[in-house]
Amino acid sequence: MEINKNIAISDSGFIFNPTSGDSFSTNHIGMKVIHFLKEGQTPDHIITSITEEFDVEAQVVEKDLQDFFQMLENYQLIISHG
């Protein structure tokens, strides 16, 4: 999965989809996830990194990440490959 190429993302967490005209904002952790996606990191890598950095259980991160990915897909901010 990858960030849709048309999406504009600021360092402050502002996300703009020029195709739909929709804009969104995300928090610090959401920005980290988006950064990892831009780097081509896998969900497993993202889960491990967030688990270690924020000292939370992997199961919690995995569920939250699935929810976040679903939201990103619903708003056409990411492209899923498979």
Second form
Amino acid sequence: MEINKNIAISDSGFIFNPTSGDSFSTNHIGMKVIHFLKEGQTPDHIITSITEEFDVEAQVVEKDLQDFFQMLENYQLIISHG
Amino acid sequence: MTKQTYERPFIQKLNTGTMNKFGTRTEYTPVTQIDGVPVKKIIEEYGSPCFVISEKTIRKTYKDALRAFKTRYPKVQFAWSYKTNYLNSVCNIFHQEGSWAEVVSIFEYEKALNNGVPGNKIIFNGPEKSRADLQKAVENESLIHIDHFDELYELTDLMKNIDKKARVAIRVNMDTGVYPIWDRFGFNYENGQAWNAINKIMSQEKLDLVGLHCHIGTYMLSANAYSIAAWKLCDLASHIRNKWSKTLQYIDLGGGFCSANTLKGSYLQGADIIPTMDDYAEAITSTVLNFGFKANELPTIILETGRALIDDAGWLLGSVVATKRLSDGRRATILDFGVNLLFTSFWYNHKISPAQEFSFHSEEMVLYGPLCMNIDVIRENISLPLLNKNDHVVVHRVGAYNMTQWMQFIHMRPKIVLIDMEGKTHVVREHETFETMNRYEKNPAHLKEFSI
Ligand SMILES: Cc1ncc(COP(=O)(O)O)c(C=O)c1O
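If the one shown is the form predicted alone, what is the structure of the form predicted together with the partner chain?
Below: every chain and molecule of the assembly, starting with the one above.
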């Protein structure tokens, strides 16, 4: 899974994809996840980091991330390799 | 170190330039308490889902409505429309405030008697009253509102054997400029049917015509329709006065005033478009006052207001069962209550609030109930915060018709809790159990056993 390198992310959670011209808004956790992806972290690592910082079970994060990645893919913000 | 509160990751495409037909109003200010009682505590104590009724809201709404009429007209009487919500505790709050009872079946009639309403303060409406029902109503001196000629003939025949007079009115249907006309109940004004029925009654010695009734529809957005209805009833009353020298005691304008719920298909919020109680009161009272009755012959105005008096006082509390993503990308939230409990979601886009604080992010979603049935949709499209499993929600304005039209289908019905004037909670109807449902079934002996 690879994040589209061109996208611009502001501190307030505003995302702009210059290739398509689309813009998006995301929340605090969404931003964190996108930053992790930019750093090339694996989903497992992201889950661990989030459960360390937030009051939440790993399996909840896993389910939410699956959904979030699906949305990122639909919006062409990540490229999934299989 | 205490960990931060988690919110699931969320991303939403920003559409520039397109108008959102659902408006920009945010619906999700959390509702964490009702009359000072925390929603969380109610759910912990009484379970989820759970209906909640506010005694304070009922009394205040009633007093406000009564004031709107009493400040304009000397003789006003409300009669609580039982079918709107016939929980004994709810009925008795209205009776304590001075309401009579308006019933449409012998079941509701028995309920009113059992609640202690004097027989002569029960209005018996509806198209189906058996001979035995009519007899009971005559004996109790209740007000029988005759719906059709067959009922009139039945009653006339019954009275041959009763040494008493029956106190009756007829239900009149009419054109008030609101369509379709509700002409299936009562006798029509425009085609002379009502006048014909009146003359038949007046010629019967044992029938005492004491009033006239109409119920022109429900959720009436036009206050003027009531002005037309009141005028037509007054017109019949004055004809009766002229022809038979008989002064009627009352005209009954029925129910039908709007509550602040938003009808499906309406882009505008209910609260922004409905007439106020003062609008309805002004339309009715000014018509009757200006009609030309002598001061000592003014009829009492009876009102059978239902939803407008009780909707605001009812809430449905529930919880999120699951959230999922549909194949077209929409988010779906499954709740632990559905159309089985929230019958009025077929008519209304109910306002639904989260019961806990959230960040400012919201997403559009469809709200499903728990039934394994395609019809079980509470809201086709609503913008709410990022709800998670086990979060609580509060549905507003569910006091009318839900606690009577709910169905025991797939799931059993939950508790109803009343919050009294001091903020104390009382269970006013227990939740159903497996035993409740099974009690009514009888299994023939040959069907008791099987081996699979
Ligand atoms: C005869 C009669 N009176 C009163 C009502 C109460 O109506 P609403 O809840 O619209 O005020 C009804 C309901 O349909 C009714 O049929």
